[in-house]
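Below sits a lone chain in structure tokens, taken as the form predicted on its own.
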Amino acid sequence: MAGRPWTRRRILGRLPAACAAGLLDIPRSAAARRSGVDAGPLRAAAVAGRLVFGAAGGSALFGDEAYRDLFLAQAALLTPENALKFDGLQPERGRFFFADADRLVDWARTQGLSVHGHTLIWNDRLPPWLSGLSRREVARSFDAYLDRVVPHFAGRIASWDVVNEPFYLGGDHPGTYRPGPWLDALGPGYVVRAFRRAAELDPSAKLVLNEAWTERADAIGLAVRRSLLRLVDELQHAGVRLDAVGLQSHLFPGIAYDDGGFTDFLHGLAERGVTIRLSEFDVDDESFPDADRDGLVARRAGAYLRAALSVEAVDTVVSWGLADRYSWWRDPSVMAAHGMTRLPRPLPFDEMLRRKPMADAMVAAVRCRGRNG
């Protein structure tokens, strides 16, 4: 495996003894019963660990009955994967299209699932018409979009990613603000503006700041961590309500990581009084050999979760899909962009909806937290 491995001493020093003893003994699915791991639903294990477990989902929940049944058995929360993004809700200037999002949100609520809204403001996934506007018109569109969307879903969406990925993730200046029309029109203050407006429009919804790449221990990840902590401080200093921080948790084992250092970062967030969500959890397996891809994915997922869940402020884990066949990693454009030569296997269930070692590793991690709470 490429990249710097997690520091075992640091992690073991932070975990309860019962968790540390089993850190490297993530079971295979075939051996789950022999190892004593309860192979029950992820949602039930999460409850025992004082967590909410959810998953991202979309139209597949209507077109694949078996997948829908799996989702309802495993998840307590739904994050609509694409239905609530700007380019889907307002593809034409002045016209909103809520039918697909309404269908998904209302279905989830009838099934007893909590709904997390992803995402209100992001400098990506924007319709072409926005690029032709003046800065003043972009600012008006920013406010008008929030004014229409947030009240439309008020009472039906429990929490929102108010701002997604505010920081630049690559190049020579990681950790600076991500470029895009909102930043161009409003400057960095667009983040405060979005949170203030969302809080006024739906006082009952929890407001979340969602960010990527903080799990990695290279220059990009460390820069984004520093910037995110600084932004949390700025929001709180401005008197803005910030209920939670979402950390996407797309794990890249081929890139340097250090779960102990990441845990330090989580403690820094917790000290600021926000709860923490692992909001888009999956594992890129491209760097793993064919012989034991699923086992290595489980090992990485389990180690990460055991470290992260040692921080009590972490209260939600959301996988970005449940089964490999519906992973965003399998989009041909995503695979091409990352130079992938095999179909990715990043999720707890495979393309045939069969349970994988990753699911057992996740159960072991959350039950470990439950036993030592």
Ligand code: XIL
Given for the second form:
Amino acid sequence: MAGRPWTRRRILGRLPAACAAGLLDIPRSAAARRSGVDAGPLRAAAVAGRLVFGAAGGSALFGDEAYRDLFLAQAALLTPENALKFDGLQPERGRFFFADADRLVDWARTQGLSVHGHTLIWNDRLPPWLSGLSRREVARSFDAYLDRVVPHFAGRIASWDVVNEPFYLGGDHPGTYRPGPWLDALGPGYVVRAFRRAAELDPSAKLVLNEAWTERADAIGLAVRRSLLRLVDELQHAGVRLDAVGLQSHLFPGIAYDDGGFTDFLHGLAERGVTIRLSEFDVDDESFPDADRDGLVARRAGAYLRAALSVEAVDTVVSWGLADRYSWWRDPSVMAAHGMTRLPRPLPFDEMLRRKPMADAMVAAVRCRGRNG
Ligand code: XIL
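With the form predicted on its own in hand, show me what the form predicted together with the ligand looks like.
Every component of the complex follows; first up is the chain already shown.
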């Protein structure tokens, strides 16, 4: 080929300023160390990038001291991974069990972590007793749950996923409301109802609408994006408070993805005046070859974050756990359901709590935003 070779300088020169630094996050620890990108913890890098970095966590924070230390060094925010779900808080009708959740939330606060509540209303993780009720009783349980849980944590929980996964797959009809008892009993209006009630019960908590799969550019992802934008409009039209939208960001590199379409979608949300949280970040590595799994995870993570963080309204990044050892993807039933054949390595630290190239790529992406702000 005629002309000058593609030196790194030439490539950098062709990239928009906001992304140029991303090429520095060579996903190999030695190279990353030479360039200095893996020097610091994620929480400090995030501050420089005008972001909060957090992670999901649970009982491992009490049982594994090394993990606890890692968590406190890296994260400024805790999302309880399971402790605040309906089936755990109200396993029997009318009987609430707050002890485990209180312990986790109070511990996090004494450690200076901010706590994000996940999740109030979700058509999943519901106890069997709910399915035996009439629609009217389900509606009553909906209100009663919010009335009991939101005030219980008021002042201790900074933000709530008020509704999780309103659309999800939609089966054969992507972008339609996710089925379940709340939808059955109350229709799609359950979403407005939950936000209205949560706002009354805790005026100071940030209220978040959390959704899966908007990162993908296939028919499912595009339909969910459209539905989510429409729902944000509906909530605002109804006059209820919506502070932020959470995008789960479980990345599936085997599925279509496009930076441009995704950032257009993020701008669409930002134009509606909400902030955006990448709320459950991790990378499925099942399709990557053994030889360079960690490197490819790092590349995917870095590219995704660089694109998303170019949108200023994104103010929080939460990874779904910090170390592969505790990733939900390693649950044997989850692995079986997704046909996974190797132990997944989706997070910034490994099962020995060693830093992976993904952590370096995340720091580099965040610093890139810091430099371009
Ligand atoms: C997952 C937890 O990580 C697992 O430990 C649990 O067994 C199932 O739920 N989207 C969500 C989270 O909103 O609540 C899910 O968390 C992961 C997918």
